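The chain below stands alone and is given in structure tokens; this is the form predicted on its own.
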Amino acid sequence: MLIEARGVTMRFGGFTAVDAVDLDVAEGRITGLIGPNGAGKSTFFNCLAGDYRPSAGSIRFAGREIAGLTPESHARLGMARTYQVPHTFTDMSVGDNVMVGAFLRHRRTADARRAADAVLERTGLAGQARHRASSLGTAGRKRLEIARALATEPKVLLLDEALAGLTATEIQAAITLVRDIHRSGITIVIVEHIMEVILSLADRVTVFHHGRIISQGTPGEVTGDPKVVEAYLGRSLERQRQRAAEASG
């Protein structure tokens, strides 16, 4: 396994938001996390991510013991992450702005341009390269995310609602984006809200609730599970079920 997490809690104050939670990420898949709003996922991430360190657990990533070391370790050792809300230096141009993520890896400033311009190409950014950053939309600046995260030659990408706020064209878009990442031979780990994108990306869902893990498996397993439609699909997808079936028969 790339990604082992081994009873990692998190707790602020009295107040535990992740509860002793395992999980395996297997390389070159896709693993998506779910769950209402406060289940712990986005915490759980975070652990993941190194921007919080867990009270209690232990991650290990490629078997190296990962929990507590800093982001920029994370970084290095080959972890690569996006925010919800995009972190871009808005006065800075688009192609400065991935060639923040490149100079993890090259030193010589000609060599972090030539990494950072065939990142834009592959994000479709190349035309703005020279644009400052807060030229761009919500869909523009999640990708500028995505591109500055791939510039720095990740073998894991963290994903945070990367899709969140686009419209249904831009999410296709996104898609095809994310897939195109994962066909390069980067495994990816999405938090997500839109239901449709984890069923059509993730090889592997895992749903969160209540600061625990209530169900692991494909999206056709855990769609199927009565405990995830109780939680978090609710009766929605039961609705859509039986319209289906009603269409079908």
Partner chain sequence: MARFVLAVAIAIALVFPLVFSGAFYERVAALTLLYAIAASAWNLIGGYAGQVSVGHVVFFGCGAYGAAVAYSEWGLPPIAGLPLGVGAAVLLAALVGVPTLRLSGHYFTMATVALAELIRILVGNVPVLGAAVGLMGPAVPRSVWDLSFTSSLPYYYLFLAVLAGLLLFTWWMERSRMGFYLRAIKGSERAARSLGIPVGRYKLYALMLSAGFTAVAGALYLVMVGFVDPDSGVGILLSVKMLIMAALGGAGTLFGPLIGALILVPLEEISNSLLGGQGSGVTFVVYGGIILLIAVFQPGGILAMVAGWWRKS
Contents of the next structure:
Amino acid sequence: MLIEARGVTMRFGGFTAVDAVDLDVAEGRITGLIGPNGAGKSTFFNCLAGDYRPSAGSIRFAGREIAGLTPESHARLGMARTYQVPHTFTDMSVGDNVMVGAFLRHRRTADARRAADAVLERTGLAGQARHRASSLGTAGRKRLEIARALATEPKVLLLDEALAGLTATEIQAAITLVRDIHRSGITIVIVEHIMEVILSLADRVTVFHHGRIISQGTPGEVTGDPKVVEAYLGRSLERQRQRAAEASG
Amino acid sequence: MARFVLAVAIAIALVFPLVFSGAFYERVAALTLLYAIAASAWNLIGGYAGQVSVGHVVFFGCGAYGAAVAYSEWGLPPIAGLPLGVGAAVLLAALVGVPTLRLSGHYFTMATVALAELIRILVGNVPVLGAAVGLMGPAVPRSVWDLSFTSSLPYYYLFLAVLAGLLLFTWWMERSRMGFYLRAIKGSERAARSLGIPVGRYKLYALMLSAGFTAVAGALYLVMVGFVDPDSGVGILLSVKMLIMAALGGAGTLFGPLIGALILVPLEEISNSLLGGQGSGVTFVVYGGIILLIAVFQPGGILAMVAGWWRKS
Amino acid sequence: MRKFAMAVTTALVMAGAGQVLAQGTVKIGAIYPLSGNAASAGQSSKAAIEMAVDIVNQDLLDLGDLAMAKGAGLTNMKGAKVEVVFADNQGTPAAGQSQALRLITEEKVAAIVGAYQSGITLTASAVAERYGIPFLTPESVATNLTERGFKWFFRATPITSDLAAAYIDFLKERRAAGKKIDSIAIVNENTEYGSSIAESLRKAFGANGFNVTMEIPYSANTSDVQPQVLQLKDKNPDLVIFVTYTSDAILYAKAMRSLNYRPTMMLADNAGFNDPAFVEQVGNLVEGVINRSAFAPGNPGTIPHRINEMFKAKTGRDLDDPSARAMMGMLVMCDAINRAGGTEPAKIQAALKATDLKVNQILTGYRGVKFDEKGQNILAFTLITQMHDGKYVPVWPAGQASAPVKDYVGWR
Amino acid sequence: MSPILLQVIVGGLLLGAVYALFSSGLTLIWGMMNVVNFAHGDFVMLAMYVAFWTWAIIGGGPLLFTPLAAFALAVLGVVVYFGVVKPVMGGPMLAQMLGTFGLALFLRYSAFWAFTANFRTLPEDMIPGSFVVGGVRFEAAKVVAGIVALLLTIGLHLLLTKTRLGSRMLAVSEDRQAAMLMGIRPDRMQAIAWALAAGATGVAGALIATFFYVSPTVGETLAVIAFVVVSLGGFGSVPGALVAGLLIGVIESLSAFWIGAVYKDVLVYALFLVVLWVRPQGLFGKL
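Give me the form predicted in complex with the partner chain now, not the form predicted on its own.
Next comes the full complex, this chain leading.
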């Protein structure tokens, strides 16, 4: 297993957002983490990426304990991530944004430039390389976020809602990009709350609910799991009740 | 085109004082370059890395006092104190950088203000540093190494050389990994870390470099002016001036601080010469008013405005 | 290169000097803090220097033997008029230096007076020394100024040791008159002025059998002085000495009243407690405070009184001590230029060295003006004054006193 | 406790209340808009001049000149918002510093030009005298300032947390776009915030003028403390400014009394740095 998480727990004050989660990510797969809002999938994701230091538990990456290491160590070890709301370096050009990532493996500017150009080409951003990053729209920024992470030459790419907020055509283009990256041999972990997308993309899906894993398996297995249905359905029922209450109140 | 402009600028800088002479104007030109050095040094941490320090004057003071102490304690030419001043500044930067660079945004800025004020008060009570009275350089030059000249021209060329060196270094840094990393840190520390940048360490490097160059400016100041006391050497106003010059020209750009200095120093010296004698305060009404107008109409600095025209044409 | 530059500038200065003479005016530069924290004092000095120029340029018969009063303009130079060019030192040594350079090379002044703050006098006079232009400071007291071996630098004012000597003599008399002065507290602001005066006083008191029991240095332009006043109230020394600028002086006067603290004897060294704004607005809170001043208006009919009236007509305020010294410094300079009979720097320098003004020729309380080889006025002296009904009157030395010394009252 | 020590502490508390009084406007602006107003000290200075001239020209007392100063400064605040702050808010943080620094010099030296550098004071009996309770003297003018500081703090805090206006202002400060979608006009809210902050500063300046001196550079003396108070308390926290103000007042007084007046600021700055080391967001700030 490339990533082995055991008993990962994350508490904020008295609130337990992630409760003793075990998860394996096999090398070369696309693993999807799904669950309703507030299920703990994003918190767990941030533990994986090193943005949060888990309150308890162990995370091994390629056989090495990484829980509690800094985000920069995660990157150096070969874990790259994107953010749900892109953290674009707006003062820099699109190409320079990618350069920042490329410098992790290439000290010299010329080498980094070459590596970045390759990534820009691959992610379809080559045409905008000289534009200011602030000129990009949401889809462009999300793509740049992926390109930048890719430039760090990771073993595993962690995508945080890379598709949220995109139009249908943009989602298709993004899915193509993710598949393409996957084909080049990079393991992918993706968090999404849009189920349809993840089911078509992922090899294996893990479903979170109330901070725990309630189901794991192939997309087909998971969608057939009554617990998953209940979690999502219960949620929508609850929402309907709320709306009714608001309307009458 | 850009290269042509640069070549012309360098040519003008070299021959300017020979053509357009007058002792006072030569001095204004030399002072402009001196402040450009300080502001460009500030720019390394404040502009590129986006860590807005309003305490940089303590590094300037390290340089100025280092040079003064070399003379007052050991009878050396002041410039011999340059390594001492730079060393002290870099060391101080390392010491204060570790705790303060963790702070975000305005809290970092306020911490630097507090540190600078704290050090100013302490300096005023240290006898070796001349306490409140201050320290002076050699009143009458003993040898050419005292670098004490009647004309400002030698200073002009000395400062020009130092500034050129600093800008060359900055130019190189801008294109190296460090430059990219600093700008990434300015953009988003969180994203920078996720891309494998050891943010704390790079900020500290930037602060130490910036402190070292600021100390060079301080030492050169003492060599030229020949006197330093707590207010002129460690007073908060100088920190603000460095920041204002960089911001006015364009913080985080290679030539921004120089352009800011080219505007502000002559403006200050000449408005003081024309209006200061009235004693009515009009000098600063004009000076403050112009800064205000530039900020309101060109928040990104003069260079952003020029870049805008450039793109349009 | 340097020699060449020097030669060129000297030639320029000479050419300028010739031009000045042809127009029948002599330009003198004056560098003062006309903005920043010391601007209030600088503006007052500016007005005093302008008045000194009026005294020189007009033929004033009612000022007795005062130097330069008789005859319009510089009488030895066909009545050439004096023109003063003011420059603002902005409270920074670098600006003071720049302006000295501008006055010399652009304005072609024959001489410079200034620059109030000692640190700025230091840097500005270094430029004048380089260009060989006479520089006279009417007011900067730092000891090191005259220890630099300069040939073009002169100082008309008493320095800290002179002031301390005056205080000692005065206090010895008070002691002889039966006043108890066993414990002394010095409260001083911690910039150059306050700390150098305090140090001088400490040394002088120690050498003369006076006991400094408390020293309270504090940061200038403070926002609160109550703890210092409470420290004094707690220990209640026989004599309290304040060395402060105006802003803090106002706060001390107010805090002493609100905390109900009246020292047995209170002495203030010039500066803040002498500022006309202080005297006018809070002088009634420190009735009986002893001060030093080189100037006291005296009684109607006297020349100082007449000068004070002239100053009051011009500015609406009384002539204070630093401004009176600035006025005197300007007159000394004009007197030297007049005797030099021209604006060649070397002639003015020689004339300054030969200055010998008698007590009746000066408006300040000096015993005369005569420079030693370092440029220091060896006849500089100060009077001791006391606040009587909201005004300072001279109370020492006996010859120049207009009222007897009384006890400290504070407010009523 | 000796009466003199008690007096030192009471003096420190009253001083601290005054610090809190002139810091509340700064923290409001800083927290709501993330704008560092370098001209804050000069706002205080202008308010002090309004008080002084109201007295000097028409002989009005605190009851007249305090509301007058509040009104004058509120107007100035709105003018400054539209004229200076709004244009620079979109730009980088440095542009705001540049703008307010230019404004500070402009205001300071306009006052210098108009009123000269002379020091001025209001007469001693403006808020008369002092009274003694348990051997400790209370200066009436500072007691009034302290009470007003307390009322102002409570008032501003309630306004921000309990009223519709306050929640709209906070909404704008948190997310301008979202607030606009909710039908709030951000410009209007921020102009109101500036009017409030500057008005509070006006009250502060007028009351401080009753026991302090007035000069064009007086703002400089007070501004540095205000900045420390605001960041110690946590940017944007009005109660934080009160607590920090009182804390700094007492520490200054005690350290001046025990250690020496020269070192009181050293102690305050050192304390400030230590607090930031432990709590990078200040005492009451949010990260």
